[in-house]
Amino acid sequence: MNFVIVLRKELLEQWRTFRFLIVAAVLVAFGLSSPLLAKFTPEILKTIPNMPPELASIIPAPTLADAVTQYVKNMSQFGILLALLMTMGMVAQEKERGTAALILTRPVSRGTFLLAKFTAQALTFAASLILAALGCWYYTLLLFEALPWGTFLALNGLMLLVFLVYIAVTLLCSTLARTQAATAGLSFAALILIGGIGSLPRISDYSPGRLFGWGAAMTLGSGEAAWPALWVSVGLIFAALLAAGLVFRKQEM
């Protein structure tokens, strides 16, 4: 059995689980909150009871750098957890049920087995983002300005490449652990682990967290690239795909 087949099997139980529906629903939800987040919450604040005249007098009036700065606060948080969760059972969960072992019984192979869920995984993202983004841009263009396609483009992107960094190791994850509770208690101290060594001085301008910033900042027009930041981050990404096929190799079903 070849790649395509056993993806396109990984695609219909991504449609079957609504795991899909799931993560589009909720990335497409943001994408289109972000702008008017940024909009109304200045005028929600400004009519406070009771709030002094002075107060209000300092609330600054909302701008576009608002906009993308509320967008990629919350894909990036609602992204990796996201990312986290959709993707800590897809292996762990099969082995608990005896599916894996089926699987493998035909000719297919562990490694196909692996990168046909983690290509999975990632064009659901990919597709979810994408349909978050229309979204964000096009409130964006109603309450602000058109955003640049180009630059809006490149910050999608290195925001799915988070994601799929994230997507890797919790694969890894879900290929060390027997059971999913395990694979979760994993995934969420890896999660603290990238999040706590990220946030060190220096280190930072190598954390794949890195890449928000700077995709925000092209969005924007200024901010310098985090090209350290990138290479890292696929790096990743292989390091724990390999892992999980030299760990899921040895492993007996």
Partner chain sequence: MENIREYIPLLVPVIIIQLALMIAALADLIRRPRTKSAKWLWAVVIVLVNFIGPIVYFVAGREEEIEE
Second form
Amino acid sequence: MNFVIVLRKELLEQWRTFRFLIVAAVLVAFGLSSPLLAKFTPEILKTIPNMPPELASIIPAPTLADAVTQYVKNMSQFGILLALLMTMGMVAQEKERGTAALILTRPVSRGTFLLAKFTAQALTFAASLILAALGCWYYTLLLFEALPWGTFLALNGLMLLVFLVYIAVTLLCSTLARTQAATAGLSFAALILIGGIGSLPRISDYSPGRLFGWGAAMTLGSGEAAWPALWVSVGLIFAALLAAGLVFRKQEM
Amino acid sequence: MTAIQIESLTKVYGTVRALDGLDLTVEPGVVFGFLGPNGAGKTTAIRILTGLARPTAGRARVAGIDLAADGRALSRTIGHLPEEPAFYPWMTPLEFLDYLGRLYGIATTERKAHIRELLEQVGLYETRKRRIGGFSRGMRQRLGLGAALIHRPSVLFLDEPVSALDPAGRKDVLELIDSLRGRCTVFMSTHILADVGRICDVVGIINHGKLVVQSPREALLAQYAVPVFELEAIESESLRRWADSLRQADWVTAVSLEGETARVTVKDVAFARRELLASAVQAKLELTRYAEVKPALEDVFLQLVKEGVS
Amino acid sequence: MENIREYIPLLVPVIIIQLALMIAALADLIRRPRTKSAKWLWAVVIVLVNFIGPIVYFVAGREEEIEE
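Alt. form predicted in complex with the partner chain, vs. the form predicted alone above:
Up next: the whole complex, starting with the chain shown before.
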């Protein structure tokens, strides 16, 4: 199998084109700034001139929960945005540039080509998220108190799973589209669609986005599990990759 | 076993018939020149033969492998240089060839030696550690040729290998292709006839998705060796007017003008020998030269493509 | 207030990351002979949109150079 050779090339590409550095930098920056923001926001509010003392006194003191909530909020926004931005070009660019045609006339199956890209992207996001989580954990320790590492790890695992859903869906869009611009349009449409459907009352328990809430609650030692959302997420990843593979197999370069 | 065998290959894009029942056979070991005007279907044929596109109808076998059946085996047997080869700009030539070599499962020591040999052959050994991102067209073309040869293919497809190059680069690449003779079958598409004339053993001419003629180059020249008349005159304006009027004559096949030289191909040579000069004299051309010359491939090509149209 | 001042050094890594991204993008922009759409527009986007500006530039703004 040539999977390892192709994966090695994808990882080298992630490194040489600074994709890994960008993802790591952004996620780490938000990992660090989340507890900082949780700590500072009430303090900054208090410094507003002429604030009535009664109002100042009801501003609650920051807690560990604020740090976790801030972390999950930032990651859910920027992590998903990054997943889209960094994955959009992966197949479309190779089709546009002509490198896809060059590689696919070699002993590389189209499935291998796609799967290597997904795996490389998954590894990049996993590594970056580990760094971000370490940063967040350390800053939270300095500013608040130690986070329970077991459940915090689970929270990050769940977040990675959501990122993988968006990476797989964007990879499918990148396979469907002929150009990078078309991919961008398709992926943002998919993002809005998934978000929109996920916010419907009955369906929200099955939405990948529900995993953020589950993870946050779990870290803080409360809330109930959202297994359906987890299975739906795993299912979405497989379905998107399978669809991408089937579409790609029929495509002419 | 034939190197390439194409039977009534058809490819339809929307309403355009890019290939319209193409039949073609290429014997192993030859350098085959696949000729045709722009849009004749050359690239489409190569894309199908390399497995990048699927035919609408018809069959093709390359090195005995049925295209419809076995893509994996095909990729190990053929090499392909697209018209504008694409690379990863962040790689170096060394890394790129190494990547391809690994994909073919070539063992490390052999791979290293072969890559070094290839890089020297295509003149990129000195720049083997530079990023491909800043490479010129000529360097890309040569690297593409190296990439197409990495697995020692038995059939090599080259799509307009020299069209994008300057004369010096063109000469280098053509010499390289010439040196492949005997090592593998070369199937080379081009619309530049001078290049084909220099290195191709066999020529196939395609127009409107159909084969017009296929023949060894020398035989083609001999068969269509209708002499060409060359006239040179001092004043090009009157020459142009005379050429225009001559095109109307029913015994003339084609008149091509280049500066102060007109090249005339005719249907009836004997008749032309009697009448052509007389007509030039009548038009009061200030002739400096009149000659009957052997045809170049270009004349044959123009003649055949023109016949194909009518 | 003292609370905040005590923690200011913790902000330094975040600011460094943000500046590094911005400077890397600007350096690439200056070095590159051509970009998709106007250069000054990219400069504005890179400087004004935190984090996302440089990323969008890296992903969508750059055009590959081929020596003629």
